[in-house]
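The chain below stands alone and is given in structure tokens; this is the form predicted alone.
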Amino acid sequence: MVSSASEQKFKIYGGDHSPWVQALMLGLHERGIAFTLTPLPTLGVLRRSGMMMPAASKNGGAWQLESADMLVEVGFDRIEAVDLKAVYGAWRGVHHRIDNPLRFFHAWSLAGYQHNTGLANLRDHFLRSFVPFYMLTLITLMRWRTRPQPPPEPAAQFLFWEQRLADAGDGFLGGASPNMADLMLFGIVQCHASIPVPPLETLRQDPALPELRAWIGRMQAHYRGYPHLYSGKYFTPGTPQPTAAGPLARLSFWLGSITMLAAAPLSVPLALLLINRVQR
């Protein structure tokens, strides 16, 4: 049984650059359920599942993994397997996020977490610099492990959704309101827009994707009050960008990033250990 929105509050670990974190937060926003976002996992979560995100705790309870399971818990129907496969397909191109490492870290530096205040907030921004360092390591490994393949047509990864939206008409994949497929696909859009990669320009410009662009516009209008929309800078109707971290928080993040780089003989093995824990 799903408890009422007023009886629920979620604490989420993750970054709003992640499509799966975005999907969970969009779903909670849709249901009117309060949540806070923290950039650092608890030690218990770190030991159990590494830096897998999102992890979420409802009403101070045990930390849970898998955004799909948590969305089911708050009342969404589970996404169909064929749709989930197509969502993952629309995520292709994520490895381009690290084409420019400085731009990659700059985007992370702007994340406006305010989980704590004062010195504790600066500490959090210093420590969270390990997260993009970890992600840089992970995506680099993904590149090394992926066998070179002929690049697909730019729009190919989105054509499944273009047809689905053409069949759905002027609403959402879920009909009159978004369903889990809408949430996850829109999470992918936020991921591509948070650190612009080639698929973002495909979504914006490719003549084969008019239904998808119209759907992005409907989603942005529907979620106008949601504070983590990166896509509003690139699609109409425009929406405000997420609140950026303040100057001191950004300075603390960059000091942390320099520290992580200087401590690479320790931080790289730690990142590899945590990647292995997630993959297990």
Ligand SMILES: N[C@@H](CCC(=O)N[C@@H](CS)C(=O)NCC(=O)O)C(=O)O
The other form holds:
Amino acid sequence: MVSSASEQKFKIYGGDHSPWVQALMLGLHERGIAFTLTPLPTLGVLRRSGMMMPAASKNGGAWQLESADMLVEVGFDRIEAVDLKAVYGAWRGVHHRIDNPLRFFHAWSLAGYQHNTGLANLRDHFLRSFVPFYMLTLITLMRWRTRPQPPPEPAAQFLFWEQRLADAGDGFLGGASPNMADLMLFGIVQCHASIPVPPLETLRQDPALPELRAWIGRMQAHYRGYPHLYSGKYFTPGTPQPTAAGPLARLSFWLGSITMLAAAPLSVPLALLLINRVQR
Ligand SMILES: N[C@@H](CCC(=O)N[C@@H](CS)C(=O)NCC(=O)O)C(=O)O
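Could you present the same protein in the form predicted together with the named molecule, rather than the form predicted alone shown above?
Time for the whole complex; same chain goes first.
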């Protein structure tokens, strides 16, 4: 049974650059369910599932993985396998987010978490610099292993959705309100916009994608007031960018990042160890 929105509160570990963290947060927002976002996994989560995000705990209960399972729990129908595959297909090009590592860290530095106050908050920002360090290591490995090539036809990865949206008319993929496919696809759009990668320009400009652009506009209008919209600056109607971390928090993040780099003989093996822990 799905309990009422006011009885539920989620604590989510993750970053709002992740499409799956975004999908979960958008779904909770849609259902009017309160949540907090925390940048660091608990030690228990770290031991069990490494750095994989999102992990979420409902009402202080056990931490769970898998955005789709958690969205089902709050009342969404599960996304069809073929749609999930097409959502992953729209994520191509994400590896470009580390083309410029400084820009990558800069974007992460802006994330405005505030869970604790005072020194504890600064400690969290210092420690959370390990997350982009980990992601940089992971994406670098992925690039070495798969050697991704530029697509011959940049819009191709989005054409499945362009067609589906043409069939869906003026609403969402879910009809009058967003369904799990809307949430996940919009999560991908947020990911591409959080650190702009070539697929973002394709979404903005490619003449083959008018339906997708119109849908992004409808989603932005629908989620106006949701505080993690990175796409709002690139598509109409415009919406405000997420609130950035304050200067002290950012300073702390950068001190953390420099420390992670200086401690590379320790931090790189730790990242590799944790990467191997994750079941993908
Ligand atoms: N199927 C998972 C996918 C989650 C996922 O791929 N998360 C990425 C961030 S976008 C992650 O944490 N990757 C870390 C890793 O693979 O080690 C879900 O939907 O929750």
